[in-house]
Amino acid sequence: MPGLSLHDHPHRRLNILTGEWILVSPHRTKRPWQGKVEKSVEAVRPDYDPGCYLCPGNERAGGFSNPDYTGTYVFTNDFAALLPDAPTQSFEQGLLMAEGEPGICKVICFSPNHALTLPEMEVKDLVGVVETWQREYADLGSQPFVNHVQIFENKGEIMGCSNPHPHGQIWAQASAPMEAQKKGRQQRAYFKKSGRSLLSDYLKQELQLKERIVLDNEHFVALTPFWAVWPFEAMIIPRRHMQHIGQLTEEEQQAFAAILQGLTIRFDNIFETAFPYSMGIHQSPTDGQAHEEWHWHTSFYPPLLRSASVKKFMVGYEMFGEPQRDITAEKAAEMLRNVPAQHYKKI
């Protein structure tokens, strides 16, 4: 029996941030781009859409009007999933349990330009997005009932995004959601055992191996994590051990904006389409504790697999067993590295 090859044999990989496993089946498809690769026919969007409820000066679905903003613009979601005045009482009836969950939901428009996406924005404008994330994390986290702030973006119709205007969301709530709790537990256990950040040690190993690095700069590294679930899943990790985005220096703000642009350009260039994804920033809770164990990071979960129209579905075995993928993280990183660094629309 030959030894295990991560490039040829089915195997499971451990996600050190959650403690969960993923099944990898590299033998099923060595070249995920084989066959016809269809390019999507993208509609040309105007810089301003009078029917868009996120464009400057327009009336939103909730009846409020946007100001004529010129940079980023943040407002409280008119149809929020969380409400600040929600009762906090618990409900228990035998095995049925529930508890009230107050919170605040905000929408952040990245740009007044309706036609843009993050990879098409200038770095200086992306710095404005980063600064807004920092400000909102601090402001929302200072609310007495808020213990967790989740910054995220859903891009593209197939990720459930109902409006193409460049925007993301921020949900702040009393409880840390389950994904953040899992990552917190894993990082806390590692820090307690070693006195070091889990992601610092992981990043050190990845930089030595160089198999899964997509791009990097002086302050950040973008890579496909060893345990990646989605076909072109990626993480941006700060080289410096920081608990949250609020600790960025001005130089690190620029570097984060630059690597955000660089990674998302490579996403778009894979299939020459506006690459859909869900993106989220995981960082320390805002409960007033130090949380030295936390090392904040940004994750991208893009669903496209073989072309601009072929999506990876999490069904069947994934729903009832555990996540599974065919293309390895190493092959995905190689493909992302090898596409042009300049956006395909500008080539």
Second form
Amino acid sequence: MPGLSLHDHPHRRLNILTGEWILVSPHRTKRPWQGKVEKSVEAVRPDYDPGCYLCPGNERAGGFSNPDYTGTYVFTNDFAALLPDAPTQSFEQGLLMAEGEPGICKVICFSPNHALTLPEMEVKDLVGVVETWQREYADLGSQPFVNHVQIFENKGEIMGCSNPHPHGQIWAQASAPMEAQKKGRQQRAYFKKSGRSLLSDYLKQELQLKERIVLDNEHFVALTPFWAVWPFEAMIIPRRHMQHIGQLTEEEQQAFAAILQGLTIRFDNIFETAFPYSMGIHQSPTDGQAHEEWHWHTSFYPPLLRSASVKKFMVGYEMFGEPQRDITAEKAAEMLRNVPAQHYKKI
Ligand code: H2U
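Switching forms now, from the form predicted alone to the form predicted in complex with 5,6-dihydrouridine-5'-monophosphate (H2U), please provide the structure.
Entire complex below, previous chain first.
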């Protein structure tokens, strides 16, 4: 029996950030594919859409109007999932338990231009987005009842995004949600044991191996994590051990904007389409503690698998067992490295 090859044999990989395992089946990429492969037809969008509730000057739900904004624009979600004045009491009845959860939900328009997406924006405008994220993390995090701030973007209809206007969301709440809790626990245990940040040591190893690096700059590295679940799942990790985006120097701000652009351009170039994904920034809780163990990072979970329209579904075994993937993280990184660094619409 030959030894285990991570490129040929079924195996499980550990996500060191969550403590969860995933199943990898690299041998399956050799099977014939009989599914649909469609060429995507992308509608050309105008710079301004009079019917868009995110464009400058337009009306939103509930009679609110957007100002004639020129950079980013943030407003409280008109259909917020969390409300600041929700009661905080606990409910317990035998095995039934619940807790009131106050919070704030905001929407952030990345640009006034309806036609753009993050990879099509200039780095200087992406710096404006980064600054807005920094400001919101600080402002929301300083609210006495807010202990966690989740910044994210849902992009593309396939991900349930309601509007193509470039935008993201921020949910701030009293409790740390489950994903953040898992990551906090793993990072804390590692930091306690070694005195170093889990992601600093992970980054060191990845930079030596170079198998999963997609691109990097002086301050950030974009890679497909060893434990990636989604076909082209990626992470952006700052080289410096920092707990949150508020700690970025001006130079790091620029570098983050640049790598955001670089990675999302590569995503778009894989299938020459506006690559859908859910992107989230995981940072230390805003509960007033130092949280030295935290090393903030940005994760991208894109669903596309074989073409602009064939997506991976997390169903069946994944629902009842654990996540599974065929194409390895190493292969995905190689594909992302091999596409042009310039956006396909501009070539
Ligand atoms: P998504 O595209 O990721 O769904 O985000 C858009 C958000 O915009 C969504 O959460 C909000 C929705 O509640 N929204 C408003 O706040 N006002 C509106 O007029 C329409 C949509």
